[in-house]
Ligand code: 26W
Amino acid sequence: MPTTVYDAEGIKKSIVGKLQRYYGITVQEANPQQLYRAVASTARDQIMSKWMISRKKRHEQHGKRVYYLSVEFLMGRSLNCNIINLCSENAYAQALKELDIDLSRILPEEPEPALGNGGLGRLAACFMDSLASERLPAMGATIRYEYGLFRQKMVDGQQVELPDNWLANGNVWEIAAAEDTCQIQFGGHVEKYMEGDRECYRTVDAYTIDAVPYDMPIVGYNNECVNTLRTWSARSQERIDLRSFGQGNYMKAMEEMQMAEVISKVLYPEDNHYEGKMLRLKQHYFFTSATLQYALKNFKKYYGNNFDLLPDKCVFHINDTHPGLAIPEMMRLLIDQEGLSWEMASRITKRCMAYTNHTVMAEALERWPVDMMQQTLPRIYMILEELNRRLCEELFMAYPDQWERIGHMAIIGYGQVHMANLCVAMSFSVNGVSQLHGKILQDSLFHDFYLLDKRKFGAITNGITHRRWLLESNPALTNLITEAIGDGFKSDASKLSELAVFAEDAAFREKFAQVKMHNKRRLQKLVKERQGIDIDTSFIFDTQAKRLHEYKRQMLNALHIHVLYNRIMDDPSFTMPPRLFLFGAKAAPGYGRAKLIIRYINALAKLIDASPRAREMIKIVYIENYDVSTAEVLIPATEISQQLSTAGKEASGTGNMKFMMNGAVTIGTMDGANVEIYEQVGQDNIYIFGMRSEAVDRLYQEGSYNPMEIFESNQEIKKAMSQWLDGTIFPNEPRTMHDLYQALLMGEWGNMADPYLVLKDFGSYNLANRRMMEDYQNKEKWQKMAIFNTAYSGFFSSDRTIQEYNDQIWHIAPQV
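How would this chain look by itself, in the form predicted alone?
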């Protein structure tokens, strides 16, 4: 049992003691990094005692556990959130005050774990929080990326990628679990041999590396449940070739180690070349194989070889297609390692695997070249071939002689391994992440599979953890809400609906507006400190912050700003409410067009700043290196949330929910979870524009869309886009924007022009912006809208999402 009492006095003693033992210094002598480590280690000690008890209870209950497999977890900093989930804010606040330690000064000393990039990873992080808070036994599994994606820097308006060495000072929250190290094999060839009358297979001459696990505790809110996020690090079994080293061939001596450990170096290595694609394949197999090996070892410790029990004790959730190799890997382990028959292994595997699809975008539905799979994972490829043969036999019975249809559904077809087909065919559950997305999966993307087994398909709307995105990131609003309706919403976000009646309270509206101004000043300070840019808090704060991709349509936002600029410059009588346009997004290093959009946005910012008249009404700030801690300041300050994806392309989105929860009003398409935000707040509290997903599908099918007609008929669009090429935007490089110009008006390489319908939706977007600006000037109306958005955001808590996953898919008994 713990020997430390975690009241204010106990916390003080722990911090002082750690500074003495770790560094031989006093509180007054310690620098911010040392203070952070002392405070974080104290919180970790508190968590460790809970973790120990939680593991003991889980083992005693012998219940079911979910293994949540995701190639990324965008966790954010842990210290403040852990203190909140421990319900120890007051004790730590008192202890730190008495020690004269400023928590806000030491929090930035914690490195952001570079384990994720965008919405997929952030959702996984929210799910881990809610799984623990709902007392559901779970282990998250991913790679311990040494450098993550990259740190973004703007140089002359262009994105530059720098290494994100987040582990330079270690990670206070992780603990190595060396006893669970396992071996992963790549390459070699498969040999068949006989054991009695049983055909067996083994891989020989393979290259073997170690997968070393590091565990981070995930604390439930105000309970005794602590789950685990396990990250796997690649290590060479041969640390150094001493013979080569002794001969003076130092590079060769280290070569094997470096080649092995590159697997856990970076998130999403560039895959526009063969080597990069193969590295991604190795990464995906690496962490899924390691996790399954651990899970089976743990299962056998309690249940021996009674593998019929496995689906009752373990569920493996495949978060998008990246971990889909868990399916053939489970087959391999059960057949080759445990000696099960193909039929039994297949039956067990299907009952263990659940799949969430997160996108309809073709480039994200992973496909691997057959020769690459054969070369890298020969035994896995053999299993995939047999899975494919049996699937095609079943499909032929359902769709006789419909070879094209069967080819479209096959696991292996046209020289590629189709991971989405594998996941759908071999999982007992397939779900979308919003109601619209679920319908698209059933009606379009996986329609033929849906016709075969409708019961396995469903939709569960995404959610966010309000403990991070409200309690932690917006303490001023949290305090105001607590003052109004009590603190029940902290554990049950649905209670936020009690806030709706306060929209009619003028005094509350004024306090709500004061909170927003406080948060705008916080962001003003951050932008000044980080980028040296002055922003005016009297401007409307209008934000589009998400991964940079053409379908998310940062381009639509930028083109509209360009048109507004031209209106200001062309019409001396034109005025508009001063508006600050904030962008936050990283573009994948190899995604040239996305990086060009960033250049365009920054060039527009420079053009506007150069005009004394324009800069009185418009300012653009591109936030560098957008990450979780930046979002925690940006989102509470935002008044307008831009959610502009082409209808039918965004599976859900979660940024839309975070902005809504913090009192921002959405302007967006009827896409993803925007549809459900619209249903929650009503049409008077959101600005919807653009084509609906059904109309978009019809337009694609008809193939009659001609953006050139819009260009010729809309003079504002024509002028702005013509300025892309006449030197207005890039005076020294007037051809810079030619690629975007061509893509929007003429298309290229056989692709349709303006595939994401930027010009098609521009007119509707423009009108929605005008309505929004008129409403913003009515302060009473706007404040009511903002309050309603916060009040009705409780539905989008990830606690509700996880409850639905458990009710519909996992069926895990909560830890008692």
The other form holds:
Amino acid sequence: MPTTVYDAEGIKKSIVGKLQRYYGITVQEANPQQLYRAVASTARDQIMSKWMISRKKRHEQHGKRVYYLSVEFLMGRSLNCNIINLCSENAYAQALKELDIDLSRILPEEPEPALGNGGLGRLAACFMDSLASERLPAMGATIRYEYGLFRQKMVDGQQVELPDNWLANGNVWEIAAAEDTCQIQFGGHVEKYMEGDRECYRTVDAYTIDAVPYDMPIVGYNNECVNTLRTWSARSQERIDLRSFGQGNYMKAMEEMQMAEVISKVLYPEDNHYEGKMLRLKQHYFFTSATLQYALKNFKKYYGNNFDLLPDKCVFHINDTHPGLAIPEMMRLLIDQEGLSWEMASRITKRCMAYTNHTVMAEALERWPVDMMQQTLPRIYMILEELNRRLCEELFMAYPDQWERIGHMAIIGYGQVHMANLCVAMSFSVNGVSQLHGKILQDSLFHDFYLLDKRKFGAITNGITHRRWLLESNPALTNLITEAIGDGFKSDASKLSELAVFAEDAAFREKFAQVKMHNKRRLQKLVKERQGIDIDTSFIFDTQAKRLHEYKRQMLNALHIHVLYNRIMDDPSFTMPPRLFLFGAKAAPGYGRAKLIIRYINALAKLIDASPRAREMIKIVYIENYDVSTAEVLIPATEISQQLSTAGKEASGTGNMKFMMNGAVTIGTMDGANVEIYEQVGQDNIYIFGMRSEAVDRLYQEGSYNPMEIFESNQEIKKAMSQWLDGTIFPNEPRTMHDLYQALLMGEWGNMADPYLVLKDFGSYNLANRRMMEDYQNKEKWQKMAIFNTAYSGFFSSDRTIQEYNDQIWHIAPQV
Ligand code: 26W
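Write the structure block of the form predicted together with this ligand for the protein whose form predicted alone appears above.
First the chain shown before, then all remaining chains and molecules of the complex.
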């Protein structure tokens, strides 16, 4: 088979040829979309042949493979990252130059697959990059949502959601794997029957839906490994046929088809907030069952019915509880379809399943109503009942007569299926995503399980792929680093530490500052093009970008800006270094309070813009539709990274790591991975403020916190919050902020006032800001801090994270 050569000449030929064959046009005639397709499908050809070889090698090696099950994969665009991982940057640059094509104009033509909400989904995407780069055989599995996370628009300072029809023009990177289509059953009821003297179960009168897989290649960096991200699409079995059309059943057939296909229609936009919606339950079962069916089919091809071998060949990683139904589904497949005994099946299942928890927030923990589970998945529910019966029996031995304790640990209790308990009880490994989070799991959320089996609990600190978050998103810094320390850091991020000595080098510091300015200009251009707003690059760029949530405390940032504004207005002699506050955040569409916070930020922006004196020192820009591509421009331009979560609430955070790697200095609480950023950079290169998580817990337990006292004693807070209601912020609707005011000072519906301790931490945050602004004025000091942040960020590469998962949990041999 002739292999295509991918030097610049080969790339040029391929692009020209594709334009001719696909569209019958020349390079000069092609529009950016057509050029994008020609370039992307050239890279795809290059990847395809590697993919085939990689698959063949994996089969020959008979090794173990991880199936990473996640309801979200927030991948971002692929073309540029693929070119980088293929180590073909120079070849493409030269080819495109000779064809007079501007790569930066065609990259934005790729629709961004936004198949995720935030941290959990983006982590899964970073993991896919690192798995392939570490040559570990892996398949990611999720749903092929036809509509990804909504696009956000601001209208009159308020968030409006628009549908994200990302597949409208097709997707260059996926190929359908029709041969692996399988069937998923919902509803019906369970029937018992005998096979010899064995009791067997089958589901009858169920509704069957096809699951059709689409595969996306995941290219490892500078190696021969190409893994797969498999997305499952729901397809009705009732294709419309002419007969039913003739019989007047056309509309009915159409309706049934649509009912089935809604399963993969849209991504749920709630992040860290659980609602027991039947469609969501169906989504979770749909892609887990499909993935398990495929994995078993694949296993049997090589090892027949020797299921004892399964845990040596497959490990299923459950990314938060959403794919937790993998546990009873594996039991069902092994018992009902393969004829194994309950004991055999549960032993094997337990040795195959590993679970990562990503949140301790009570309102985010999945609990399904028993009757919904029973109706939707009757056989799965039966299995859950039996799992629960056996678990409770064991628990009773360990904790005799401690019914309340057992109730909290049970899989089924108080009319609900408790997914976290299922995952903890039935996995061989349970881990948190930062050291602090791991400790909280052991000490509180899963404490009673921890006491029973300490060995299976662990903590593995999250990471980010430095290929996307440094090489791809910050080429200027990448070049500067390469000039200084060579390019070893590209495959081994720990080498970034070699940069630290350059902090003492004045010429290097100057270049580092120039790179930051270059990236600030890049953001300036984007903000102008997308939102028509002018920003001044001499301002400090200060960013808080993450999902909008009360616990992340965008409110603390906003209230502080509000106070700064009042200082400027009240004191004609007050000055501060000019500071641009950037926000990027989507709010869940049904999360009213989060949407109010957006309105508050936008109203403040308007208020400040209206004052000639204030706008010399403060500017707020709310970046619309914060997504992966926007982050890639926003983060490299940022000088101050705001990581303000109430201590104990943010499991890890990963944005914090991206900012750090790009030379931003963090102002943050001792929460999640901020603690470890602090350990890496040392106390002189970070601004830590606020209560520690143990103190927060004590405060909750004592129940004595009264934010009203702070309100009454801190005149700056009092004035700002009073302006919420006196028409200063919302002149036309002075009652807009009433709910927030109430929630922070009085609490509502029996909830405690200010549960996220905005007022409690305000004073300490204010002081940290003051120190930071003083330091910023010392250019040399600030530049050193920025360099140290990049230099000590290597620990946060997801390559390190993946190595830890492999050493501690998966034990997979790298592909040779
Ligand atoms: C069912 C509703 C729902 C949806 C999403 C509940 C919980 C989630 C996710 C687990 C929320 C999430 O993304 N958690 C984030 O996971 C990141 C990756 O580990 C962490 O860095 C963040 O701290 C954590 O909030």
